[in-house]
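Okay, so here's just one chain, in structure tokens, the form predicted alone.
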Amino acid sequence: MSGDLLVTGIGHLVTNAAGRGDPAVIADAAVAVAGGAVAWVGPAAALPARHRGLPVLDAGGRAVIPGFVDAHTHAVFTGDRSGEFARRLRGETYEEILAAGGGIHATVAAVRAAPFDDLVAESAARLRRMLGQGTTTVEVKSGYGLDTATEAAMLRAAAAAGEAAGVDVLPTFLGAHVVDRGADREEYVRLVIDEMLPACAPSARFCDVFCDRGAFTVDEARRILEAGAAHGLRPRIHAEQLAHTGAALLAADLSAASADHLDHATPEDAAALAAAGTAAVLLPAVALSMRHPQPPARMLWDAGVTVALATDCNPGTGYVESMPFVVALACLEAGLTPEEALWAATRGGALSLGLSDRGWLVPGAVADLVVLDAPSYLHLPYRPGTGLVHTVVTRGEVAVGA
């Protein structure tokens, strides 16, 4: 495949090459790709004479947008917690089921016993579907494991899953998910920092710990995240989910790459964060399964955080593998605009993630967009729920639709 192709007939195209918000729409536009890459971008009638001979995808008067960059997934595991998911609408909080053996601990159990290819299997039918979403870019997390021989081959089966589906993954080490049951506290983050971290890195981008109310405390957080950065992994951190605890600030302390949910963030911890240059990923689907308030975007957005929006796909808390709801849901709940919402579902992630050449269309850039079954970029929060993804491009080469 060469990843040679001219996308003529745009509608609209999104570009996001204005800057943070800024869509930078071009009317009746063209993208030129060459070898995977962007080669140019401008109004059809201004298309260079070089770029008339590539293969064409002709959008027809379709809006055309960067492929969607989620920042934020679980999306590794097998097992049905549905029944769980029915207790807490019935009452039951997630604290309650995790201290039952239920929560994290039910999906251990599954993926421990699942064979390495069934678990490879499963996983990249989800991010297929999640491709046909129109999510090129996906960041897979651990964490399902809680000891080093599962965490490690959680990690090569995320790898192996997005190289099945066609997706690219940016891998995270997780194994400061929980404390496993009946484990020693100290005795389990000695095992992550000791003789996870050492077996996992090699496998991995990042580190991540679960720091809040019920998993990790902020000393504890800080210890395996230094221990991460030590093998070369860039820190990621769950803030202020369930609770207040000071993992924001943690975050900004460490110059995490992301802080990440922020539910309960304050206008101090979103001052650090925009200092620190630490992004903000917010995920209004778990909030919504889970029914709990919105994180705060609009403060974090106006305090000058670079601010990402990702789905969360896990079997718990938020099983959603669409970025166009998680896009309509950040409008319609969590306070942002369409321009911001999908900047921040785009550009944002990406940035989020240390990527350069995502989440804009500009010359250069990785040639990964989507065709919306729409005229406008605008349908995403008008159409909540509906099918808006025609058509998905990833590296200059047609992955889904005609």
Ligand code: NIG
Contents of the next structure:
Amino acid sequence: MSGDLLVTGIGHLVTNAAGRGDPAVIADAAVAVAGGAVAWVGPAAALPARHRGLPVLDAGGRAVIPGFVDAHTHAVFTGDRSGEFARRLRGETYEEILAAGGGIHATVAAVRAAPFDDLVAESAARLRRMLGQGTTTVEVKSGYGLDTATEAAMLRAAAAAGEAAGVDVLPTFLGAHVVDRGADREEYVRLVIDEMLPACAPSARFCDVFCDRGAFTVDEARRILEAGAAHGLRPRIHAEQLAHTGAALLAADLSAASADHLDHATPEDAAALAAAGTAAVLLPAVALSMRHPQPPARMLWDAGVTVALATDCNPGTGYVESMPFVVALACLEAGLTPEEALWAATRGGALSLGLSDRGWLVPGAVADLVVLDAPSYLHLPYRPGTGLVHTVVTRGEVAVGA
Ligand code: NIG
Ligand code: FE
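Can I have the other form now, the form predicted together with ligand NIG, not the form predicted alone?
Next comes the full complex, and the chain you just saw is listed first.
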């Protein structure tokens, strides 16, 4: 049957079956998959007879981890902002470029001009590269449309690109990315609430707002996120990235699924997020690309927050597709241990998306897993920038590799 598989020869299997930050490794393990879901996990020597006839994938002593869950991306886009990146390296700031009509506005112009099929094809190619790096579930935001038709088209493009690439896509409506060029702020907020949300909510699972200096205020974000919730969309928030504005406390107050970035988060913010059960989605590759200090990952983790790691793959603040690279950065620059970082990049991401069925390898979970070309998950932070993904399995089918 399709989606039936027996993965054997696993030197070290990361199951994430225990608590936060505990990889719960099984040595010399096997994973039996039936109908795309994990049926059994344990030491190979204890494999029940009923699973012995399945088609075999021999990991050859390599390590196996759950598929990465990239919980924050803007992976649907077109256009080239490498010139703007070079200007940032020469000293212009992101906010100056945005205020002058570049930045997000440049991508908006490119997305509006692109034929739908081209947007899907380019985005699917991006998602396939992410899959090749071990990412099996991706959250994808709109936000480069800033008009109702293009925002709705972006969400359709995200779904179509995920389908074409063989990656599970969770779509997020981000009509409130920035105020459209030339638009009146209050009129734009009303457009988001009164027109975009009703049109886009059926194609989205979450509603996000870029709540920051130069984008939307906390009051505007609250109105938009409450309207999104009324349409059945759980809030996620771009919070405390460029400045401390109070967005993290708003996230906690709304019981948002996640507060993302959090570069300027305080211990008070962390305590509120932990109490609200709002996940912190940290984006170390953005801090790197922006040449900003890293988010306070250690402080958030120690406050008991559910921490997730994500790429934030986008054409402006960090065009990074690789979760292994993000795991390495989280350890080397943001102060997480390898166990914490790996958990945050898999189980933490899943929990931040409200998905209980992935990010771990336990009976009943979706059989998304990665065979590393290494004997241990420790090689992810130990060898940054090295292609360590050997084979990717999605729903019990080999999607990448032999
Ligand atoms: O997460 N902060 C807002 N949105 C993206 C950047 C988008 C862009 O520059 O195109 C981010 O950093
Ligand atoms: Fe983002």
